[in-house]
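Next up: just one chain, as structure tokens, the form predicted on its own.
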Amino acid sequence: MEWDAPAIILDTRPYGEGDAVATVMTEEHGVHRGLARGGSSRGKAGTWQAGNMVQVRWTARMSDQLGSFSGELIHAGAAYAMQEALPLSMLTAICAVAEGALPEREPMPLVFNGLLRLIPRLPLGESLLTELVQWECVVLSELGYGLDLSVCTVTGRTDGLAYVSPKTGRAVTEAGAGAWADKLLPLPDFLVGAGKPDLIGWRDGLRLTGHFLARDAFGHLHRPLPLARAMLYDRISAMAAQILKDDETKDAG
């Protein structure tokens, strides 16, 4: 058994002296396991690195063994990541969500092409966040968590869209929402097609897509969000606090 195919590495492990079990994730075999023979090594762990794409070569004797990895560097995503903290936090948290809420060797061509597409871009920084949490509620929805975000569930009508039920995750109007506002995630304008994204609608589109994530994609595994994305929450919602407190700052000069 074997096949050879551009892939992109989601996680490399230490496994023994030198080797290394990586996880890889390619567009006709989706997310898949191998050992990677010195993947650990001096010499090729920068080739092992999570972000980076990869000519993988997979070979094993029989198709439901973990079987062996063999690469090229292609792109390395993870170096370009490194030379600033945020697109490395975007980087982690993208590579974490897709290597734990994915099923092993299901291809999600949709999902994938959304990596290949966001990693060699990041280093642009918070300007790729809209497409990141884009990402993420396409892996919503490859799972079968989709949002709802076309219309309100109570008043049926598709424009003013402001929140999301965390119950249904289906959109609701303000009006539709009414004293129950407080209990109702915001809906930030650029999933809707509307407004000029910023760091607010930033911090509540990640807000949203993670309240999903976490309920159903990890919670139906029994795994927490991965730290690594709660971290990048973290950043940004502490990056939009600022820009509050600036602006209060402003106002009352």
Contents of the next structure:
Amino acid sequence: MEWDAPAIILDTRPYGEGDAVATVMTEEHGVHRGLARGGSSRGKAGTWQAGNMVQVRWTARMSDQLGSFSGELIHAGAAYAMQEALPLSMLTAICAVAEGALPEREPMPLVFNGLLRLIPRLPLGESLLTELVQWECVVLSELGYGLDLSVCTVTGRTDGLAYVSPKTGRAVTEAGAGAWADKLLPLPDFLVGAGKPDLIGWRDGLRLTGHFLARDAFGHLHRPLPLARAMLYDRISAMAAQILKDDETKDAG
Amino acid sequence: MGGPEVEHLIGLLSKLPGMGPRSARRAALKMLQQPESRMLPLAAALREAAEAVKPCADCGNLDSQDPCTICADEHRDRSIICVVEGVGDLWALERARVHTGLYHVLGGTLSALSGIGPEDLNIPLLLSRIAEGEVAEVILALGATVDGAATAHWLTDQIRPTGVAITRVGQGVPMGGALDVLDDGTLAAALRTRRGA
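Got the form predicted on its own; could you also share the form predicted together with its partner chain?
Now the full complex is given, and it begins with the chain already shown.
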């Protein structure tokens, strides 16, 4: 058994003295694990970093075996992202979500292509958060837990959508929410194609997708939301809180 | 072959870094052929080191005295702390004789992907050493890996409010390295961290 494909490395764990068990994602084979010989050695550890794109060759005697990877670096996404804290935090978050939530060996081209578009541009920083939140919506959708943000579940209106029900994942307008507004998750404008995204919106977007990832994608696997994803939310949340605090100070002044 | 004692010895040796079953067998045979001159002194040295060597309570280095030889050295610059991932990195820097300050061994790196958090590392002690007020600069000498960079960013966020200068070791073209064999990431890091000639 063998295949050869471009792959994004999602995770590597040292195995033995110099080897690593790598988790990669390809368009045709989905999330796939394998033993990368020398993957944690001095010579090859740089290639087998989460976020890198490699041309991977997987070989095994039988299809249900772990098998071995050999890989050649195509794009050093990790090296570009690790220079700044936010891009690195975004990189580790998306890799952890893809590695933990997606089923193994099941092709998910939409999720893969989303990663392919996101990772090389991560050094752009916070402007990529819109795409990151949208990518998480795609992950939820591909797993069968898609959000319905097209119409208000209470009033049937398609405009003025402001919240999402944490139970059903369906959108609700301000009027439809009524007294339940503080029990609903805020829906950022950029997810319904309106408004300019900002830190508050990105925070709300990460909270929204984080809720459903934790409850549905990871909850059904009896796992918590990955630490990397929780840390990204904390970072954006702290940045948004600082913006709000600065605005309050400006208003008071 | 040689009885259970020999097999046990080979089994233990083969678990050491750089050793496999074949090299462990060769090492065991060499020692067994000269027990008086090789095996017994080695056994005594192993026992002695196991009993005497402990992690330094200040920096985490392994030494037979506490505080370790480096922390106890009065000629060291106590205003600079070099933060390293492991004792092996500390030994490498000491071998190069390029750092005259103190060290702090984290005992690993944060790994958001593997779920290793700050509480799993020797980070609280580093923050308390900085809070004592004697430190003017912290050098983050961590690996150029996703986990190493994540740890460096996290430590920077934690240390910055104290006002202590934070620096990171450079990344780029190694000594004797040619540009055409470097990977894209290393080249990008080298160009980004270029300096005036």
